[in-house]
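One chain comes next, on its own, written out as structure tokens in the form predicted on its own.
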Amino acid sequence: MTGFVDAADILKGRYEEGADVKVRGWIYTSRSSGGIQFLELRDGSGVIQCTLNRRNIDETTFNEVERYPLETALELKGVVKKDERAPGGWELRVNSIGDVYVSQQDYPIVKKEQGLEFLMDNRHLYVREPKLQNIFQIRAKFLEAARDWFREKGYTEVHTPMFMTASVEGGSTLFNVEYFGRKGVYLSQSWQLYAEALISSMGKIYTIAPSFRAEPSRTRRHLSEFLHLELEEPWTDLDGIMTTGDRLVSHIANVLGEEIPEKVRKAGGDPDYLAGLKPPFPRMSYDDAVDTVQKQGVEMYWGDDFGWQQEGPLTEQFEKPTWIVGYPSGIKPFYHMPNPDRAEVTMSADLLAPAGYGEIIGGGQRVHDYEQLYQRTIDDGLDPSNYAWYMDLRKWGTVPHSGFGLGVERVLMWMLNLEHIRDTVPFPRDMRRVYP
């Protein structure tokens, strides 16, 4: 057979009732009733019901198909029919069979309730579930929307090394790597240092690449490897970079809500909310945020960073993402610019999602003065020689500049109201799991 169509196109009504089409995919469910077989066929675009009527199919073929185990892959030809009883309102009434690739019996992922550890051990099979398939399709649309926005706004996509010799986000969360016998090499926490070099070459830039954090966290919001959407802009201050974040997040949300509302709804999100999200987002000072948390009876002191215990109570009343602005110098890396009017706080901001989903963007304005940056490394107890090339950037053509990093999985988790971040990525990595 040639000329196959996608299940999704049938379900979207792109083929008239009575049209002859061919599909191929994997048997997701199978049952028989009164001389009719009902197969749910999963093809990567969606799941379509296919029916075989004993009166329209020869007996041998009908009996063979009835014996096919779940996950058997096959090609089917038939007629498109509208039927409100079918999932999605459309089905294929099969009249012939093409190639068949018979699965083994006893496929381990079944409809009955199965434990989390079992499903994670069999993640290579569990990723076939339509629930996850739908989320991964939304993830792809998310990245497409982001890249479209960057292209329209004149940014250039750039990629930088995954191997680094200096910490960006703090030494305690670095993954050490054996690098041809050399010590002091780590997996990247962020592209930021390299990005600051490249803005003098490329102007406004962004990347979408993995980042790695050796955080011993076992919360529903943390991964050891995550997809990091980062950008850096020359001639931009803190206010400017927050405005960029407002517009980017709103655009992605609007695209998901307006263009794939059914997928968003199926995943658990509210497409109307996403479609209606507009910039600018509210801003709250770090001081006021600490005061708010303390008044709710949650332990926190000025100078502490927000953990999930504090972010939950703080963001429960937020209707849309909110910036927390002006974090203390002691909890932000050395490259954050001190506030000229208040040296104990930095020109930094984190964007917190509503309902306890936590930080989805972290960023701020960078120190662009050489002497000031040198002193910041000393104050943070760092060896300036490890950052010599980075500080060199301030000697030739330095300008005010800012940037941020957005955690793709964390944003998806919030936008889709998911219970756990692991469902946003096919093969999640955390402190407990690197298999499969």
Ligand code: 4AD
Contents of the next structure:
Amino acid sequence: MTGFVDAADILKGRYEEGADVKVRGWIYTSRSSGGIQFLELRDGSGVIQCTLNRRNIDETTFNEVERYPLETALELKGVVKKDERAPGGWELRVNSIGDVYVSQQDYPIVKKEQGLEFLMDNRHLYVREPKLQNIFQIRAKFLEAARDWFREKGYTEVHTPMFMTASVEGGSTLFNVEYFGRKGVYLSQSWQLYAEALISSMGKIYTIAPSFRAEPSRTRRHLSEFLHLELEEPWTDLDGIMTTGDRLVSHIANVLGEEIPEKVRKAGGDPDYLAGLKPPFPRMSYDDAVDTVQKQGVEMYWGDDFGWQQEGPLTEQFEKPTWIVGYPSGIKPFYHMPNPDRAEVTMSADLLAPAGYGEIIGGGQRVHDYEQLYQRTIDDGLDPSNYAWYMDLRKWGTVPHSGFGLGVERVLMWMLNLEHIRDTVPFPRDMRRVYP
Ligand code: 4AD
Ligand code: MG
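Here we have the form predicted on its own; I need the corresponding form predicted together with the named molecule.
Whole complex next, starting from this chain.
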């Protein structure tokens, strides 16, 4: 057979009742009742109900289809029908069958409750579940919306190495790599240092690439490999970069809420909330945030970093994502610019998502003065010689500049109200899992 259509297009009503179409996909569910065989066919775009009536199809074909195990892949030709009883309101009344790729019996993923560990061990099959398929499609739309926004606003996409010789976000989460027998090579935690070199070449830039963190903690929101959407802008200060963040995050939310509301709802999100999210986002000083947390009776002292114990209660009442601005130097990496009026805090800001989701963006203004950067490196206990090329940038046309990193999985988790970060990614990597 040739000329196949997508299940999703039938479900969207793109084909008139009575239209002859062909579909192909995998049998997701199968049951028969009263001389009718009901197949739910999953084709990558969605799941469409296909029915075979004993009266309209030859006996041998009907009996064969009845015996096909789940996940058998096949081609079907039939007539489009509107039917309230079918999931999604449309079905295909099948009149002939094309090629068939028969599956083995006893597909391990069954529709009843199965343990998390079992499902993670069988993730290579479990990724076929419509629930996950839906989230992965939303993730793709998310990235498309981000790239559209960057193109429209004049940013250029650029990629930087994953192998590097210095830490960006502190030594405790560095992954060591055995690099042709050489020591001191790590997986990238962030593109940032290279991005600061590239702004003098390309102006406003962004990347969408994995970052790696040897996070020893097992939490709902940490992966050891995550997708990092980062941007860097020359001639931009802290205020400017927060405004950029407001617009980018709102744009992505609006696209998801307006263009794929059904998918968002199915995943657990609220498309109306996302469609209605508008900049600017509120800003709160680090000092006020500490006060708020203390008043909530949660232990925290000025100078401490927020963990989920603090971010949870702090963000519970937020309606919009909110910037926490001006973190103490002691809890931010060396590259953050000290506040010229108050040296103990930095020109940094994290964006915290509401409802306990917490940090989704980290960024701020960078030190652009050579002497100051040298001193910050020493103060942070780092060896300046490891950052020689990075500091060199400050000698040749250094300008104020800022940037941030957004965790794609973190934002998806918040936008879709997911309980755990793992389902935003097909094959999640964490402390305990690198298989399959
Ligand atoms: O706050 P982070 O560590 O900031 C940086 O890496 C900066 N160098 C970025 C920049 O300015 N270009 O990480 C940025 C974001 C966090 O806010 C969070 O959303 C996400 O990356 N992130 C993680 N997501 C999932 N799992 C982890 N282990 C993550 N670590 C950070
Ligand atoms: Mg951070």
